[in-house]
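Heads up, the chain below is alone and in the form predicted on its own; it's given as structure tokens.
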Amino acid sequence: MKKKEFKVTPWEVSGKVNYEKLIKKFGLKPMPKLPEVFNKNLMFRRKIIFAHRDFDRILDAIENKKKFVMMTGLMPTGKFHLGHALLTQQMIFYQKLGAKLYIAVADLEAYNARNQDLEELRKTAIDQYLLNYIALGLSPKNCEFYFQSERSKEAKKSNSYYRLASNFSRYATFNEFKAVYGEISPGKMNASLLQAADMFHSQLPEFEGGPVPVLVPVGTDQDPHLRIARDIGKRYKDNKFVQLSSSYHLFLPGLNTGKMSSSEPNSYIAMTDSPKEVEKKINKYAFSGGQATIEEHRKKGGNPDVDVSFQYLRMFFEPDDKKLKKIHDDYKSGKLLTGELKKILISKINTFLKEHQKRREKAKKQIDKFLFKS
């Protein structure tokens, strides 16, 4: 029986990735050494962080204390999840390097893609993402978060950004357009113009004074944007853009092994759940690398590599090596079942949103920092 080849595209992750596969299918490279700060982070010492384009910038950047700006942007159509909190951890980490962070609320994108009420995604945006990214560490300091519908207060700024979204559609091309989105709409261009705007503006005489290093990090899904927006970039003319730096995350997951999303509550766990939303969660719903029968898994032992469980706590809630080793070596020989892997994560789970909700609430109190600043 011929295997199914794995499906990553920005609107489906489907399959087993073979991530290997991904940095040739997309041209590209493996993380280099990095400096000493760097191993320091999980996401790094982990290589969840795995591939780059032109990641030496960024590097230089830092090591010279030149300034830098690390770009996302946010999708607000559903609650906040761990997934987006693995990307929430990268602009915290940033920041503290010495990054200004541009963080853009895609309603306009939402709107016209997703049909949206804008009130309805500026309230989710808010409520959702902006409350926990102050929870999880976001300092208000060099910060810019700005929604697409709205970009400034400031007329030659925000002019200055619409503008520029405008013109670069002289340099894209509809077959571009068509290569990524299949069926194409005017929604759907008018988005991609405007999330190209996102990642170079920064580098407009009015934000940011002239050319900067950028930094974008995304999952490999999200990789055909970021190649029609150096395609524009490269091709502009009216202005003098340093090209896009970008950073590959590996997927977080779900609790099923799909891709974590905010559409199928069962497949993520939020940083609203409850004890017993996330015990039933992982319980019910986390895909266990572990064999059929206790009898057998004390035989076989379980896949670690597969279990869910067990990736969570890689990548978010067991930092140190040497414990999540043992883990690791316990759960392949049999000697840690599924139920107890489980219970492990659970209590960690458990432990770290009990802190972060209390955070959360006190950053109701910061939210006006972050609002209208530019």
Given for the second form:
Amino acid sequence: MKKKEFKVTPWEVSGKVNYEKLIKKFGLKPMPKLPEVFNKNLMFRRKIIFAHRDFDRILDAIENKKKFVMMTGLMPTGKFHLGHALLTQQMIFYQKLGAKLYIAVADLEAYNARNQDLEELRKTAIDQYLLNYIALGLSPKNCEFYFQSERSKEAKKSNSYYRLASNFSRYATFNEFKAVYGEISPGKMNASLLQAADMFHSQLPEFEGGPVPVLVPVGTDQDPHLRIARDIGKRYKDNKFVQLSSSYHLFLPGLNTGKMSSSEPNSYIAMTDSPKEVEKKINKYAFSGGQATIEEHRKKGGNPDVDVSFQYLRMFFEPDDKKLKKIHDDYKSGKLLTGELKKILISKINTFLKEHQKRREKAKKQIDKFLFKS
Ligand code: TRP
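Mind sharing the form predicted together with tryptophan? What's above is the form predicted on its own.
Time for the whole complex; same chain goes first.
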């Protein structure tokens, strides 16, 4: 049987993702050598963030202490999980570096492309996403958190955002949408144009006053949105825009490989999971690169590259490179057993979640500082 090719689109991620092929196919660039501040962050140091478009412009802004924007959007369906936390850590990293943050709740995208209810989406955006952002360290300073369905209380700002989304439709063709997305419907097309407005509108006079570098860090599945947005932005005449910059991170693997996804409960660790749930999920579902029996494992060793528990340590829970290397080498040599590796991970996750859940309770008091400031 022919092996099924992997698929990475905004509407579907399946199969084993070959990132090198993706870089070629999408025309991305591998991450350049980065200044020291970046290397302190494990996501950059370990190449979890592995590719980019026009990232140099952001490096330049940081180096010369010039203003830049970091923009992202969230689809408020289902539970907030570790995969979302990976992006949140980037948001907070850039906020600390001086970026102005724009965070869009993609409620209209979910309404139009996923048939969700607006009231429900709003609740999920706050209970799941915003609360966890705050608990992970997001500050209300220098941060615009908004709903696509309700951009701003100020008519001037709101009008200019919706005008941009509408005017953008003149600058793309139906064939382009088909070529970039494969599958397209009026709802999805609308979501794509609105997302292009999300990415560019900070550069309007009503927002940051004029052209400013904008970084959009994404999972690779979102690149089609970026390609369309970049093309439209280039053609748009009414305002001058600096081209978008973007960075691409690996998907956090789901427990049973694939992508960690809120639509598959057995694929994720949620921020609200109890210690018992974490223990059960890791022991029962976390895909193992170990051998079938202890004897065989001692003899042949395990494969950390495909082992989901090891990958969680690498991408999230073990910031110390020396300790990580020891776990890696011991697992590979067979000295460390799968059960022991899982135990290390479970304890790390539960320590993290215990603290996080306390911070999440406290975060409730801060919600109002983020909603409808502007
Ligand atoms: N399409 C994104 C998702 O599926 C959400 C989104 C909306 C977004 N606007 C954005 C992401 C702007 C990045 C930038 O999650």
